[in-house]
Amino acid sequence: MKRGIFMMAGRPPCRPLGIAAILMLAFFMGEGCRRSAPQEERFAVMGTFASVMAGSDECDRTAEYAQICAGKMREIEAQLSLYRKDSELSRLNARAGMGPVRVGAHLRANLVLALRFGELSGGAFDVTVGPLVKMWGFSGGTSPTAWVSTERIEATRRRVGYRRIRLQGDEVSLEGTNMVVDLGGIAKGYAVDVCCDELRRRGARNFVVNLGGNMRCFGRPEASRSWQIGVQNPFQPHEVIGRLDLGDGMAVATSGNYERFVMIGDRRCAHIIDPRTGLPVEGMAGVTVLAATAAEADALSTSLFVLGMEEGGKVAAAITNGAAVFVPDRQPMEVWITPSMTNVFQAGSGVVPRVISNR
């Protein structure tokens, strides 16, 4: 659904699926081990990239960070992907409409989390969402040639619905014969949380845990600095349009429309689609958000995007230490950003970003 990230002191095995919007900073890797520098160590996992970078106190425990993680997301991976008929959450959409299906606690925390960011954003995230995104030609859907008619939209619709999704201690049933649970957009922010609460278990301290480009940083790379991300310009890929600084425990996130996308006709289609309408969402570039977890950031990201500066922002608001980048999807370039952000984002040369009002 979204996101990639890499970090621009090392070339990354290959560009990380979803939208590559957030870079890390001018940490140089050296060959090995050094007390100067930080140590990261990439592998794949989920459908896309993760990283583990140990501040330099800690570099070298990184290979054995990486493999914690590597570990925990692998074991997440099998309860809640969508592609694997053997997951929970496939045997969950096996049986909608029939009944209560008894779950684990990985697919129950999601469930958990998606119900209550999809109350907060008025609808806007929607784990249910997954049969209009296919129709729109996304997850394995094909392109229209033509734009969807009304008619079609709707019927498409009557599929989606956060609302009929049941819980019940650890037992879930959907209501709807035909529904789909996709969670792509809160379970890579889940399990970075998951591997974060892990390693500080086994006594970490500094290190930063990247999963397709939502990241969650505790403690510091080295003594004098923070952990610093750059977030990208929607229309220029190699260009960032400020840096983040980035606080003990804190998480970010990107959404995007500037990667994914289908024309129809003339017309570029977005793969993030408006639950609420069942169209693709218009009028945005980028969303890069701050929570406290990983998996609000996750869950934020698109939710802000799909429901735009205004009401965008005071959702953001509403999320212990939220704050939101915004990036309208117009000529020239506007960045906005949530008062919470003033103090935490640092604009790149020729950005003068403007302050959303939550009033």
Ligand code: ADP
Contents of the next structure:
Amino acid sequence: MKRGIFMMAGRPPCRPLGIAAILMLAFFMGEGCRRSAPQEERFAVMGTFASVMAGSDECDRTAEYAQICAGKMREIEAQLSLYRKDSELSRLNARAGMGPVRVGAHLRANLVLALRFGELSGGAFDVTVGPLVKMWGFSGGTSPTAWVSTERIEATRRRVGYRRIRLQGDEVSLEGTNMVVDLGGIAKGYAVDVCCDELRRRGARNFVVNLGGNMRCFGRPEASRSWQIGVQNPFQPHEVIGRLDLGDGMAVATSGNYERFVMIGDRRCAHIIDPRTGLPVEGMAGVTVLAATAAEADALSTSLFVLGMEEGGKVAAAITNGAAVFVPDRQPMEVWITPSMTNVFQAGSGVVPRVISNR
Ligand code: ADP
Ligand code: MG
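Right, the form predicted alone is done, so what does the form predicted together with the named molecule look like?
To see the whole picture, the full complex is given below, headed by that same chain.
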């Protein structure tokens, strides 16, 4: 369980906490709160951990906020999970090639956004990548014992293609038989947005919602400070390479190769697959992005992990408030940022970020 970003409201660098699996560290102690009041609530959902923090003025509502989010996230999980046979997504996949299926608002919204990122990324982000993801041993697949043959990769790749998702009103058809939609690269971010909307509807103003490293912040931890997120060093998971100061409503997400991977021989295979080649992405250790919504940040981080710095930088620039920090998978460590990141990313000690030209 990852997550490439830490939440902090104190001074970097972060101290590691005992609960390494969560890897989200909160340092904020609200001054307006009773000491016994909960500062952060964590819970397990959607195959990872979620947490909610509230600013000092409303930190006595943290438990209530967490309960609201847990309810929403579980509702979304029940509809979008690839692992549950009775989810709406599983029913859609089961009817691939068999005509339209009526879907609910959550699945539809995910597909609309997924198609947009499919176009924006030139096919690097593709939610129909499911058969390839499984073939390489993720999303419920069994990991191969030897490198997969070119024939099998090609045959599986033919089942992939987001352009064969047809959306008409509240009906969706998967036009190829054996297509599998896998929303693992987008649904957690989407769930964070839904929770944020619900919390704001109920009067919350200052809070952070985090689901497996997909985060969105509103307001401030306290009047004089903004929410700060530490960006994890992909090679030293208890260290940060810098921090991001987050404005109201901003979202952050990370995609990395260091927490979910399989070893085939001595090759480390990331859980993000390049749909254009059918191969696990190599060459990138971590990408952390900013965007205006958590769903966009989630899809963007996965897209940029596939595209790399040059192409990825252009896609980040095409998104409202899009910005990215890339760490290539090579030594010594390099940190590359998009131009729009220069005022937001504060490098940690010893880190000298280089700016990617966007021409
Ligand atoms: P995580 O789910 O670990 O937070 P990401 O947001 O980067 O990380 O999403 C990775 C997941 O996205 C994979 O586990 C898989 O379900 C799905 N996926 C893998 N490759 C792609 C791709 N090229 N396009 C869209 N989704 C992908
Ligand atoms: Mg993602």
